[in-house]
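The chain that follows stands alone, in the form predicted on its own, written as structure tokens.
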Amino acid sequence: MSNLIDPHAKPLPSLSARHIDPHSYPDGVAFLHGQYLPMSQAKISVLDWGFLHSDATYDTVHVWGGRFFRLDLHLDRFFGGLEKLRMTIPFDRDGVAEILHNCVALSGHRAAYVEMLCTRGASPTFSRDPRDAVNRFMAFAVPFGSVADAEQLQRGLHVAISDKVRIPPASIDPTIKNYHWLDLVRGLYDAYDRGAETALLLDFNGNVAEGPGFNVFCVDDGKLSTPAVGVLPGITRRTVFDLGAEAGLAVAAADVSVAALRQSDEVFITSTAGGIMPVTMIDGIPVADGKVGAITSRLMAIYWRKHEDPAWSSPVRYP
């Protein structure tokens, strides 16, 4: 009979009073719901739209030698993304800057990767209407990390060009920094399968676009070019334009074909996570003579010197 209890059925598991996380996390400090917490204690709900739908915007700035680098530009982009996504947070620019400073100062890190982010949040009723969600602001500071490690910075990265197409700007405004990374992750696996260390994706016209968390530049006859369409206008990318102006180098945003990139005199990538980083091999073929180029090396040196310049950086107030 249907009302009979199966004597072999397993009993229901017990309901835990709280979550115990068995994983380890980088040493750092996070800000969440008005509290400063160790990274291991910073959690969001599984119902948050940022987690369920990648409905979020963020920005990252780094600290080097105890100084934020170009923080104002990162704040500009973050608040621009909030406006475009119709999100609101209970902090103005100065408030967010203070929270970021506090995260770094409390962590004690002199070299840090610092992130501010806002998710759509969650609705108390699990509504599918994004207007019912309560937006959530978070921030954290962890040790500085780079796309390229020390060895790769010395000899140059080995990159593969994936046939995956970056999400077109007609779908997602690339000026809004976002977590839509599945195309980038698929590109990374393409690169790994081909023995490369990272990837470049194409734009919707078949030209070179960008990679996972970085822009790309090529150098030809002393002139620098970087893809213009369908890419995040990175802060380090902008910094190369600014450094080029100071150094008397021509820098332009334009279409960059796959063939043109492979035939360049020099290639480098740019990211807050690593700065200016050389590329010396594309699809298993050396770029020019396979060595880090003179212009790339020159820009790398100038870039890191700017971290000590008060016009480009601001100090962290450590206890």
Given for the second form:
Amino acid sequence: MSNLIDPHAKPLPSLSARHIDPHSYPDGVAFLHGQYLPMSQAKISVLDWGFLHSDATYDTVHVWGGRFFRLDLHLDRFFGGLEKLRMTIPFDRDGVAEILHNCVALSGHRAAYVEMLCTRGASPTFSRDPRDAVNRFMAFAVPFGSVADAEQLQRGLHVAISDKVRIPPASIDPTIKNYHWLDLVRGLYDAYDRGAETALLLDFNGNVAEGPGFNVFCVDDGKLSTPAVGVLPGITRRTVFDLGAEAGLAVAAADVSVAALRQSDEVFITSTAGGIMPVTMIDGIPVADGKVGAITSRLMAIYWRKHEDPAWSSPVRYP
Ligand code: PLP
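Switching conditions: you have the form predicted on its own, so give me the form predicted together with pyridoxal-5'-phosphate.
The next block holds the full complex; its first chain is the one shown before.
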């Protein structure tokens, strides 16, 4: 196994660059085909079922201040998804953790977005039987990216409620983190058409579900609720339950109607990509007084403080 990164590779632009050359790649390191590579060299076959059929599962953990945040929970979810999809990889939990550490360490990033993924792969005979495919594991570390930018974190996101229904759990088990995103992407375009910055989709009963890459919470009379069904059990969502328990706040998973969301005292979204992020406008109407709520601000502060706490985070093994 080679650990070499091309020393002559050009410095790469950051993910936040506004106009990204379609032939450029974020500055990072991938693990693929048993090798650590610059992102520009991490390539897979177009015949891979991950690409052709979205037949894949993945997980994203982040590194902040040189520390992984709740890596064990991400590994649990990833290995759970592999089992449910009947995929096998040649690494156990410790092996995957080591690869993630190496990707971050080789990239040198102290704030990183770190993904582990497995595709169905392709069959050597091009058989249409998924059991013949050789599953493909890969991982990468790139600079940390957030759903909300600095200004949006300060003043709150403006969201639109889409009429697109999130893919129901009877079709795709949402506990398997997946790339079935066409509903979410169509929701995003709806939101942009209506002058909003991101979208919330509904579940099959017309209640609020989740958005492109995030869960949602509302706060009423000091009590927090988040949709119970048809959503990815996000690790940041779980973290809000844990922070709520520590801070003495009631947090429940329950149906959240659109009317209830609109009338909430506070609304926020949660994702590994950005943490806890306030929402202050829904369909052009302010949430309560249109300012970031007190409970949201408090949770945001505690969430980031936990990144230094050894009970919640672990140091990357940099050389
Ligand atoms: N919902 C969906 C559909 C997601 O893709 C994600 C993250 O990518 C989330 C929710 C948030 O999950 P987490 O907090 O684990 O990042």
